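Only one chain comes next, encoded as structure tokens, the form predicted alone.
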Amino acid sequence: MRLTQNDTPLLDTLLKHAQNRVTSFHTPGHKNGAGILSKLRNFTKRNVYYLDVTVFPEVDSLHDPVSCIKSAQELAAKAYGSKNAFFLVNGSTVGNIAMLMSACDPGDSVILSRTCHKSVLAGIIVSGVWPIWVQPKVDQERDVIYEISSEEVEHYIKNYPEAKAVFLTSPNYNGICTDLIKIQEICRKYNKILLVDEAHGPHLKFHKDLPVSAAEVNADMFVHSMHKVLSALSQGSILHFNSDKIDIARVRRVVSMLQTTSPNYFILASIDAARMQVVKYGAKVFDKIIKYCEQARNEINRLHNIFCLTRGEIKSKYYDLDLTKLTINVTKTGLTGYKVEEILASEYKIQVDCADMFNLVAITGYGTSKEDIEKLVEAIVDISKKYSGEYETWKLKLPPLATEVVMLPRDAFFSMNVKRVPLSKAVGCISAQTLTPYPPGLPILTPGERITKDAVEYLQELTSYTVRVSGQESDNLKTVKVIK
């Protein structure tokens, strides 16, 4: 039988198996929920545990799919216009690592911005490639950071012709998308591989008013988190392959090596279901969500001390904005984004996706209702009335990050020849660790880089603001790990 986008072969197979109420002599040990702690089972009820099975012929194998998983992945590839789709149960993290390991050989170099997710740095380390870091563009008026523009991509390709690939993150956390159409043209012109972390954009292809997707420009490989905006369970992602420059057999080997041999079939089935939903109903669903978000922006932007990022501010020949994301700047309330996030959670029972010193990021999704967005706006309006006064004038800024990479990040990361030195005396040393301040969430030091005076002074300034630096190995950032 020929399947269509209305079908959900993996989900249907799993549901049919669950309804059979088979006596289990396979993993997992809870045995269809019988062994689950009663207070958990009383909340979830038992049916969900019948979906938690292991690999056997009826439900197919993620590592060698021949039936329902194979069919589900083929439907996903067709939906997004890719040649091959690989379901991931370790999130887009494993997809980012797999892209670098599949596209690059050890010693190759990749052009990318420090706006990338931490999993991309993990991929750089594991794959043994040289990063060619691009200095991110900072918008101090709006306290946001942009991905590489098409103009910068061409500049770096011309200056580093040895680079094998360009790696982009689009959309970023704020929903800002870069010019994928022009960047793909440039990559083709110079015969470079284009890899895109589009974890936050699995919905873009399915609505005419949303930015262009990596799927629509035929990027060589791209990854989608089907759980971030669509309806899949957490960790449910898809890696798409669309390249004539990368060996598909190598991709299969790498993905299999990185994924668990005990995948959660409930997650896999939810990817299948999310694909069907967005193809069949996505345009109508996101029509409503975009409308609700635009109404929210308009209401928030009438406040005197809180504002919401708009497409008009971002849209240019280089950038666009995903209208389903709300970036809400709260600095003029006298509070940090962290504090407002805490207030929303404790007083209004609202949880945003993330916060920094300046902004809240509220992600809407397939299940977001008009009432949900109205509740958020009402809370923001209330907070606006309660908090207005003195506020910090500290601006989002970065030191020069076009640093000298003198040692492969992999070699520096795994080196045993390391020591700790006071941060004040680290200038000129080679970093053996990653230090990422929040905000802005970009690594200031990565393994293999020579530590500059600008980087040290920036980190010292941040510690004076009691900003937490991810990667520090003590309560205070007083020392850094370097190569001896």
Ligand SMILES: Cc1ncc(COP(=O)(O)O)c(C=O)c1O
Given for the second form:
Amino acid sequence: MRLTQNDTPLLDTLLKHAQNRVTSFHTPGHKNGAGILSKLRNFTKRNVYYLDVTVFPEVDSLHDPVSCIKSAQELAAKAYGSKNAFFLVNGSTVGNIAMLMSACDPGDSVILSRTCHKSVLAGIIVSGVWPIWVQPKVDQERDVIYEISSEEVEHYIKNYPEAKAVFLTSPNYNGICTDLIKIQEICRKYNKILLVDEAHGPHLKFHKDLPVSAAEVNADMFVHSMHKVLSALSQGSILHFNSDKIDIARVRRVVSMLQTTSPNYFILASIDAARMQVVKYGAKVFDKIIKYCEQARNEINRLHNIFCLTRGEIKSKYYDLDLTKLTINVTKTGLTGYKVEEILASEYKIQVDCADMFNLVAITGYGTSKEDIEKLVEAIVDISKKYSGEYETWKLKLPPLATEVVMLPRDAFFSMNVKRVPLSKAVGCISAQTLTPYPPGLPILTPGERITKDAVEYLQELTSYTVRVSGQESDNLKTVKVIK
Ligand SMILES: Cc1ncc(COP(=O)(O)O)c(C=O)c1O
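Mind sharing the form predicted together with the ligand? What's above is the form predicted alone.
So here's everything in the complex, that chain up top.
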């Protein structure tokens, strides 16, 4: 029987199996929920555990799919116009690592921005490639950071003709999307592979008012977190393959190598369901969400001390904004984004996706209702009335980041030939670690690069602010790990 986008072959198979109430002599050990702690089971009830099965012929195998998983992946590929789709159960994290390991040989180089997610740096390390880092642009007025523009992509390709691939993150956390149409044109012109971390953009293709997606420009490979905006359960992602420059057999091997042999079928089935929903109902659902978000933006932007990022501020030849994301700048309340996040959670029972010193990012998604958005706006209006203090003068900024990568990040990361030196003495040394201050959440040091005076001064300055530095291996930032 020929399947259509209305079908959910994996979900249907799993539900049928669960309804059959089969006695389990397979993993997991909870045996259809019988062994689950009652405190937990009383809350969830029993049904859900019948979906937690292992690999057997009826439910197919993620590593060697021949029936319902194969069909579900084929439908997902068709939905996004790719040649192959791979369901992932450890999120887009695995997808990013897999893209780099599939597209590049050790020793190849890749153009990418420091704005990338930490999983991309992990991919750089394990795949043994040279990063060609692009300095990100900071918008100090709006306290947001931009991905590489098409102009920069061309500039870097001309300056580093040996680069094998361009790796982009679009949309970023704030929903800012780079011009993928132009970038794909450039990549084709110079015969470069285009890889896109589109973790935040599995919905883009399905609404005409949303920015152009990697799927629509036929990027060589791209990854979607189906759980971030759509209805899949956390960890449910899809890696798409669309390339005539990358070996599909290698992609299969790499993806299989990085995934568990005990995938959670509930997650897998939810990816199948999320794909069906977005194809069938996405245009209608996101029509409403975009409308509610635009109303929210308008209401918030009438306030004197809280602002919401608009498409008008972002849209240009190079960038566009995903209208389903609300980036709310609270600097003029006298509070940090972190503090407002805490107030929203404790006083209004609203949890946003993330916050930094300046902004909150409220992500809407397939399940967001009009009432949810109204509740958020009411809370923001309330907070705006209550707080209007002195505001933070600290500005989002970045030092000129090192571009001199003198050792493969893989070799520096795994090296045993390391020592700790005082930060003040680190200039000129080769970093053996990553240091990422939040905000802005960009690595200031990465393994293998020569540490600059600018980076040291920036890190020293941070110690006088309440900035969390991820990667530091002691309580304060007094020393840094370098190659001996
Ligand atoms: C831009 C970006 N890429 C990749 C990831 C990783 O995705 P996942 O959480 O699905 O592993 C994230 C997670 O927040 C992200 O923000």
